[in-house]
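Just the one chain here, the form predicted alone, laid out as structure tokens.
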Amino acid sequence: MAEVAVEELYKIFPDHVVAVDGVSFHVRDRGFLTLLGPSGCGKSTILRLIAGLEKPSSGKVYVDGRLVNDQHPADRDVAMVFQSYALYPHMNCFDNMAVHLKLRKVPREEIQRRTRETARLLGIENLLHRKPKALSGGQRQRVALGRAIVRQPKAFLLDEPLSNLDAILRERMRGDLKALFSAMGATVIYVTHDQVEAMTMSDTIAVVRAGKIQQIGSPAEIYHNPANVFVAQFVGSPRMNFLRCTIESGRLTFGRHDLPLPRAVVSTVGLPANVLLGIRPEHLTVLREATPGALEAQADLCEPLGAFTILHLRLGENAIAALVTPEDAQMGGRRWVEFHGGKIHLFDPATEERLKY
């Protein structure tokens, strides 16, 4: 396997639609990086670009220390796995999955052994004599998958590879391909707008949005630290509560609620007026009685999912969701709401930069 890097990576088309924004980063060695942002952010043009599906306006691309930017796909050592699996139709699984290392000149019996491992690697040994046509969506990725296994590439491009896949699958997917790529100290770059997906795969996340890199991080360092109100918002389910403060004497004020600054934020100097407070449900408390510190709230909406609740709150004028167990999940009447002190982020109204402190 193999280090890839982009620097600068610019990527303007002919309308002028800046596709990609100067983008940067870096993959090690069997690392695994998720691309993640909304369709249509550039993320899979970032990918194209790597493969050399595309031609960049400006900007490097390496693989293995080595510039590709005026190599042909074929040469860079890269394998790429389509979301629409991209499998011929006239083939059988074995020949879809050996078609590269035909076109390679590789020895036939080279062909019949990696082919075979792969497939016995993938747990579709019975599947490859038939075409895809009698396959499941399952199964189709799987052959998919194996076709760029056994090409043995320094770096493995994957474009949302699970998204035609039901709910049920696409977690078992998730798994396997984690211990998959884990097993044969891959390096990984993925590209999807689940975030489900990029917190449980990745061992790093690149949020992307029109065409930029908002951050990149560990899973953990962009939950529990995003940059910005887009990052925060993206990730994490249900989303970030947002709340427009004011700071006056130490404690952030929202209509007739007031909250205790957090310790870290008290002796921070430059902290603007106004402020955005984020919080996350799963960092606010519901009571039935009222406890001191607890601001009044009225319970509007139940969505139950089975081992929690997403119970919808109104603060006066301000809506928050919270995460509760279904017993505390009735709807209608009085709550009181308890913040997370020390987890409540503020950012900046103006920039939507979370402020530093």
Contents of the next structure:
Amino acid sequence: MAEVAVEELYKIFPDHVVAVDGVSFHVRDRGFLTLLGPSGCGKSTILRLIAGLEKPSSGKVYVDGRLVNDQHPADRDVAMVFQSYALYPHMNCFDNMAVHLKLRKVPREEIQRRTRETARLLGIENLLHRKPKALSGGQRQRVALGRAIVRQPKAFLLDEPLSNLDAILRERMRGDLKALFSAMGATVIYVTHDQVEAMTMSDTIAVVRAGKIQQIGSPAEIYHNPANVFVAQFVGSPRMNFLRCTIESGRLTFGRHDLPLPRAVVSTVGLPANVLLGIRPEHLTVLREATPGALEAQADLCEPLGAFTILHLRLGENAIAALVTPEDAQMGGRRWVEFHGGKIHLFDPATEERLKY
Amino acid sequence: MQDLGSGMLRKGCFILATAGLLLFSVGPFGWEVLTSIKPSSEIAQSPVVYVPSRVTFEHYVALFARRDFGGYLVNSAVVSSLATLLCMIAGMLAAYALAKLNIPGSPLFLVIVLAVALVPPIILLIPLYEMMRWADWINHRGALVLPYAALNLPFATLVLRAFFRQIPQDLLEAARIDGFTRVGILFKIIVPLSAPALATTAILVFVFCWNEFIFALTFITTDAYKTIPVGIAGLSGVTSPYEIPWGLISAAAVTGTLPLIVLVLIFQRRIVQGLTAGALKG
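What would the structure be for the form predicted in complex with its partner chain, rather than the form predicted alone?
Every chain and every other molecule in the complex is listed next, the one we just looked at coming first.
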């Protein structure tokens, strides 16, 4: 396996659509980077630029320290798994998996050995003689994965590989893939719009929006210190609550409520008068009795998820959601909401960037 | 009740329409077959004899024994096969480029191809004759092969392009990453997946070449290189200028059509086969 890096990557399509807008990142050897973003944000284009399926308008792509901009996709020694699987319908699974080795004139015995080994690893040995149309979605997915693995590439590029699977299978494959790639010591670049996949599988997440990387960091960093409102909203479910506040005499004020500033804020100097307060539903405690420091609210609606319930509350003029245990979930009536001081995020309402303090 | 009634009515109409169409298209050919196995005396008899009193193969025997009809068959087969092959190879390459390679200017090229397809071939007859004479290709099979291939090229290109466009882009990109060359992708991925389309197109081109008359009549004057349509036309007035040998002509027409029928039957399975199933999800 090897490192993959891109530097100042731009892709502008002939219709002047800027799909990739100055993207740089570095995936270390054996690293697992996820490009996370909504559909149409350019994350797949980044992957295609690395694979060589598109030519960058400018910028550099490095695989294993070598500049590969002018190399044919096959010579870059990266393997790609497509969302649609893209298996060759007229070839059986063995040939689908072995086709790269055959084109590379690898000796026959080695092709046999490697393909069968990979099939065994993926539990599809008994399907090798079948054509793709005789396989289920999950099996096709494994063959597509096998086609990538058998090449022993420098890096794996995966474009939403799980999104065509049903929920149960997707959850299982998520774990399987993570285990598989870590056992192989693979370098992986993974594209998804599913934050759960991104959080569970990767060691680094790059959140992409409109062709730009919004934030790059570990899943914990992305979750705990989102760089802007977009990242804060995109990662985490249910979504983060936002409240428009003003800073008045050292307190965050909204409507008739106010809260102390996060303890980390040493001085309000340099902070704008208006801020956007962000707090995740899981960082709110909902109480049935008036408690000092807790804000009075009205419980509107329950959305039971089983283990947890999303409780929608009216906090003055603001609507917020809190994650509560099913026992605490009851519609109607007054509640008191406690904000976990250390978990409050402050953003600039104009730039939507995280405020530095 | 009403549903049942209208259902039966629809079924009845369908059967009637199918029968009518069948009669319309197969009828003349059936008549020709019957004529070809009738004794000469019954062919022109009035009132019309539909079913011959005895079956005779004298016309077929005459066709091959007295005339070089076997030679015409060979000529037609050689010319049509070569022209079809040439046309399909060029057509596949053009269609691939137009459908999948994103070459700038390809929409304009497409319009030109369409425009060329609309030119009636008869306009080209005199200029082509001059060209063939200049190239010393009169009475040469190439004089038919090349124009046949060229005349069918727009048709083949347009039809194949439509089929190639349906092949998912992902598949071709996967092939590029797997290390196929552009030409490799065409012949190892696109062609196998478009086999039904290729077979259909090839048969249509072949039928055109097989039936073409005016070029074959103009460019070939020696008996040795004549094709079937010209050969059939030459049957009239051989025995006597006042007699049209209907039996002989019918036998020739039947013999000339048979290879096409066999060809279609062979490829029928291919044509119907849906090969792209399973390429993608679902």
